[in-house]
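A single chain comes next, written as structure tokens; it is the form predicted alone.
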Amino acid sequence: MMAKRKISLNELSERVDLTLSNLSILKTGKAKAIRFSTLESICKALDCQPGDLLEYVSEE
């Protein structure tokens, strides 16, 4: 979604007021959870819906 919107990780970090390391963890899929407020901020900055960013993957 970031590539589609032509926005860098640095710019997104500034827009949503998160550290680069926290955004990187989210981007790489290593995060165990995300706050709804954080998800909302990212969606506003990228003009998208949560479903555009999230994917369910079974641990089986």
Second form
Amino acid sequence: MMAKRKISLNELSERVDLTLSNLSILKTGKAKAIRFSTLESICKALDCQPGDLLEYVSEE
Amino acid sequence: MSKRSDLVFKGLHVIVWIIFVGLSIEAGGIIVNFIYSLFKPAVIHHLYQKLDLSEMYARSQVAYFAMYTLLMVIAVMKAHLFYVVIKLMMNFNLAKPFNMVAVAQITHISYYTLSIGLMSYFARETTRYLQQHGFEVDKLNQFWGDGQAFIIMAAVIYVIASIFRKGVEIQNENDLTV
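Take the protein just shown as the form predicted alone and give its structure as the form predicted in complex with the partner chain.
Then the entire complex follows, led off by the chain already shown.
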């Protein structure tokens, strides 16, 4: 989604007011949970839906 | 509130150091007495804290060495326990207390405390056995009268370690929540 909107991690972190390390945690899939407020601000910055950012993968 | 808890923590640290020094002196005194008694048995009349095991030594040297070894081991273990507590307190970060190092150290303290409790219980039972066989052992009980307290303390510390383990999980989850 970041590539589609041609936005870098630095720029996104400025727009959503999240640190680079937190964004990196989210990007690399290491995050255990995400607040709705964070999800909302990222969707707003990238002009997309939560479904565009989240994907369910079965642990099997 | 955080300044107050910092002050309490520092106060506890000082107290733990004082107890550690006291226990180290006791353990050192007991060990020195033992080594000295090997070369000069006359000193067995006046051991650490006015302990007189001369009668036991005269009746059975095995009993004397067994009881004194128990005495030394328990004294050293108690001093070492407080050393481990000091190490934990020195590495403890009140701002972020839940980490695996603290959990490991607290678990180690609980096992160690349990060992001291069991050792003290064993020593007390041995003392009782010797007393039944006519040995004069009343003054030895002062060194292991607190065995049950150590066992209870071990259980409480184990519960605290379990809580800390859960705290680490919750803190990790919190750290990885964006």
